[in-house]
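Below you'll find only one chain, the form predicted alone, shown as structure tokens.
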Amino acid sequence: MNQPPLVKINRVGKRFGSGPLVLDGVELAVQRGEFVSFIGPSGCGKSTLLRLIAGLTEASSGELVIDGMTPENARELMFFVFQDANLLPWRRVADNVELPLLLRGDPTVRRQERVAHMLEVVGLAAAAQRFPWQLSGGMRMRVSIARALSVAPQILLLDEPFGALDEMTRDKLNEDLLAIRARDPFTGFFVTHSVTEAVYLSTRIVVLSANPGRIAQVIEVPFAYPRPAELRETPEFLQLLAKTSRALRAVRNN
């Protein structure tokens, strides 16, 4: 028997005030355990769509259903990771990771165990007592992801979290993210400008056109998890990369 989608986006449109349409007629169903990336030209509404799913802004038309609920009522199922790590500079690494658990009211022992687990998962157990300013950009982003996953969200929304990092660091964090997801599963929604990143991470890639933002194409990614770093060098990966790049060029040229 087919399971209902975890996230259902039904003919969603978004307009801010009396401005032009940002999104128009977006329709997508996402099953539990998928990893969906949104790519498209600047201004096509990728980040706006992510915020609609998260319940951070309301749709102007259409409907979003998250596990049978409105996005606002489903917020406890989700966590949002922004492009900037947004760590509190006066709190040590472990204290930053602990913050959502503290705000939720989890008992002290439970918080300590979960923080230790998440820092081990992201490879930062040795950095638990450092401050954010003592970390590299990649390490700060891993702390941000550990903080997000500390509450074991069903859905993780990531808005260009690696966009400001160099290519080598980005590739490594892509590999780390998939390893983290294998240990602490979640359904992922990911905004990126990197086609390589989208192909490496995703089960599906949603290509958006602009003015207003509409789904131009949905590309299935057939590679099984786990995905080794060497996958990026295979002919199959390069072929899918070329196909996705062509789809992106097509919407940029329209």
Given for the second form:
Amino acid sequence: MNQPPLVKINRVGKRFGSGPLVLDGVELAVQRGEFVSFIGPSGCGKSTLLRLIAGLTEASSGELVIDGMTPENARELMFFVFQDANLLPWRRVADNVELPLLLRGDPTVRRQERVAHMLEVVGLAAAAQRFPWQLSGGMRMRVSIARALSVAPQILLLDEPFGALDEMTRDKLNEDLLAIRARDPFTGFFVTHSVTEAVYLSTRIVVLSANPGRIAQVIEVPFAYPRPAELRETPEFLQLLAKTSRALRAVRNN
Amino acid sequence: MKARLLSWIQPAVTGIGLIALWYLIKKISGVPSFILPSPDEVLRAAWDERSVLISAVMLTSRGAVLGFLAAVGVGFFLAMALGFSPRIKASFYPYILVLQMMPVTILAPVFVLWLGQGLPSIVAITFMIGFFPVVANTTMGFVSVDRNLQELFLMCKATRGQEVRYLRIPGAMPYFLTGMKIAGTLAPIGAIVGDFLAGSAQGGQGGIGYMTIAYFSQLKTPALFATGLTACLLGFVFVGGVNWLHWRLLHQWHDSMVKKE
Ligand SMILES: Nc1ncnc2c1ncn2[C@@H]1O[C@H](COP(=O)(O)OP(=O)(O)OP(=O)(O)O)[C@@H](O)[C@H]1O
Ligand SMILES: [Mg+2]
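Having seen the form predicted alone, please provide the structure of the form predicted in complex with its partner chain.
Let's see the whole complex now, leading with the same chain.
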């Protein structure tokens, strides 16, 4: 328990140029193996926070420490799943999944094995030779997740990955994501607008308030993994769901 | 099937109508053949002059192909340099525009002075006409990379070279091919104009532009028309080739090509 946190966010503030303060005094320590969801009103800085962790944008004040490094230097440990699947339209599914391995300089045989494995994991082995335009939105997201996990990152950052999908597909992908995580553990940071999703996936839910974005409340999710799909129907789950919704409503009304 | 047949029949009907109109105008006006030859006279002239026209087309094709390749090759790498840094673009783009604004009719004599009459000058003129569309389009492609994809490459710690190879070049392909299509349409015209302005009848044989002058000065009007017909054919072959390449490279993934149902 006394391990140093994998990700430490120290009183981080962020403003773009001379614009208003987007994030203010964000303080969070995340242990290896946690799954943290960020939830809050639109425009409160959830994506910005994720991008700060990824080192895609710089903090205006405070600092982020990831495994003892700056975010930029820690990129090797991380991967980002973007809101739209963000696939290269000219590469087939397998070639998209292969890309990070290719850029990293893995040898061909290892790449092929890894790609085959990842496509198996996300259930897209049959679609390996298709182009992104030939896939449904849910399939595209699976490819994006397979691509992110192909390099076995220690930290996975997901920005509303399932936001554009219908509820049924989303539930299924949530279950799949947990199954994948059980096999290839990673520390997760997850932005979402869906309270159910947040409670089902996370170890902790961070509720942000807007203008400027501040941490309003942190909700612990006590359920042990593996979490069966039916967990979502238990009274304990529904109770926590209600609690999170209330917290969200509270920040919205401020 | 019916729609396909119709798509053939419609232009055929128009064509027959136009030829009929041509005959009609000639009949009514009664102008002599050296002013307006009839379609059959044009075809006969094409047949009679076939050996001259074929070697003229071959000669002009050579200029067109070489000029086109130079335009596409130089254009691509120039665009890559311009797309590489905004500073390079700001420094050089205005001068590329200046070159583009320079009329060929003025450039042609300069090329003849430098390179002499004949193929090198024709290639240079074709190049001058074709390279700007390639540069302009491809540069656009190189600078308009998807920001999210760029961040993906950043997350992958991709080197600059990897980014160019796996992101910028494939991303710029549709733009490059559009530029190439325009260059392909212009190349035969460029080569003919080049031949017209800077051609030489090597061994008594000229290209299409040169033959135009020759037939005109001899008032061989049907042969002049036949030369025009030949030029059209060359243009179609060229555009067909470039379109095929365009299709070949993009049909599997690009929005402009994939069949959505
Ligand atoms: N690159 C940028 N330049 C200027 N302002 C920005 C930039 N990115 C984000 N912002 C501003 O920062 C604020 C937070 O944006 P952010 O995208 O982090 O919100 P969000 O919580 O992810 O919202 P949503 O739930 O709608 O995705 C917004 O007011 C936005 O306008
Ligand atoms: Mg966002």
